[in-house]
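First, one chain by itself in structure tokens, the form predicted alone.
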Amino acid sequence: MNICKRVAAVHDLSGVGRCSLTVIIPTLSAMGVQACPVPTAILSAHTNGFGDVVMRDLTDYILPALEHYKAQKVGFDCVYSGFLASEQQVDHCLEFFEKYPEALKVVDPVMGDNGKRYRTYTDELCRRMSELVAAADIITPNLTEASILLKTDYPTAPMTAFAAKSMLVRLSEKGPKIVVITGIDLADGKRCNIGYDRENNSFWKVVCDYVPKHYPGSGDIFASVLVGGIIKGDSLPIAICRATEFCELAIKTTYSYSTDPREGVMLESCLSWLTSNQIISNYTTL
């Protein structure tokens, strides 16, 4: 009997800056939860600052890994996919879903930031996210990704509760019963994490302290400690909340020492922090 929950991450593997795999593992392990990376593309180090970096695509890895994984009888609990390389890839993650219909199915879909959709996210690639998004459990976009999965302009002026709301409805209409979005700026002055539960029409919203400093891999950490709360038993405010919280401390920690932002936050400096399984309650309704 396997009694920690394990995660099936499929997602790519950055050598240098602090993202994708390299901390959705520790981040989920520090949780009680058995991370098993799937990598869908290698890369010397992330693309924001980097340069020119070295990349490998594993499109050609990821099917027959799930056929060892189903006849060895491997199970997982949850299947929790980010940066895809190729549209194949996104064939690969339905799959994946297909073959594990009981697991949790979970997509970040990692497409862009600020505003801006990643040079590697063709058209295709990302009408091809929107098939995956439609087949998954739970979302986890920021709100350039929300913006690209609805097909709407980049809202640049904050948002009324009312439109923030419209936002997390429409998407869960195009398949996931929960919504999650990250870095949403209300028209009450406030930077909130935001969440919709469809089942039980639910709203929720969980301030946090801005920050003047980008950090890659952040919302990795963000959407790793969502799936780690929900799949161990946290309601969904309680994980949004845990999650905001740990991405607060880790991102206030970094920004104190003044490190080059683009190797990440100092996630190794605050892992300890998932360990004490804290009482949350600092959420409120939407």
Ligand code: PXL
The other form holds:
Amino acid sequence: MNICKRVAAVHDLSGVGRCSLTVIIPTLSAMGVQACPVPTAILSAHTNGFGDVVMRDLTDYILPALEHYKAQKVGFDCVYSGFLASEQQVDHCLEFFEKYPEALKVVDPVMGDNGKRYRTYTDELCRRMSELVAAADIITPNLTEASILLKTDYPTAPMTAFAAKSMLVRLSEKGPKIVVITGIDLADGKRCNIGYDRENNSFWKVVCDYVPKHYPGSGDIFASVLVGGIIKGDSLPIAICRATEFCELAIKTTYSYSTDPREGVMLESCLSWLTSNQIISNYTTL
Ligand code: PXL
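To complete the pair, please output the form predicted together with the ligand; the form predicted alone was given just before.
Expanding to the full complex; the earlier chain stays at the top.
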């Protein structure tokens, strides 16, 4: 057993713009969880606003790295995937899941945001992402990704609680027993993150303030805090609260400085909040 919980983080490494591994590693570290990067690609910056980024696909790296870990008897408590650079990487994530059957399988089905797909995501890569979702224990799509997975139109109007619950249940029917969807606008005017645990048939809602700017990478931070919380023993609603509250702190701090949103959130200024490990319980049922 790892004394400090250890996560294999199968995500890209983007040099500029604070997303994926550059936020996942410090976030998990601040929570006392070891993040072992398994990079899917190296990019000069994320693909959301920096023009023609330089990208190196690392598809041929992942399986040899996995074999090395198995040969060295390296254990992981969690395998957590995100931005993938090719369809074959879906198979490589599935292989990770198979080789570490005891590990918690978390898929952040990174594919798009604000109703739009990221530019490197083809139809086929999105289809394969659904296969990966089916093998996961926990998934953390935003509303755009949830709509892609369910092959439904992106809801532009606020949703009823009934529609939000139905989305959670339909995603869970694909396989994962825990589904968390971020960035939901409910018909009561509240922006929130919602979760569902199929085994307990429980639905949760955590409300947050709406900030009129979008910062790439905030979904990666949300999912990382959620993962860190759950593997350290948080209940689902408490983990959603922790992740929501931290993202709200990072987003509002950043907004107050009027920085270029492409740069992501000012994670460095906020990380100390995570180390304090407070329990937060401002959830309600959905
Ligand atoms: O935060 C999601 C993400 C991850 N990786 C890359 C991205 C994005 C979002 O734009 O471009 C490369």
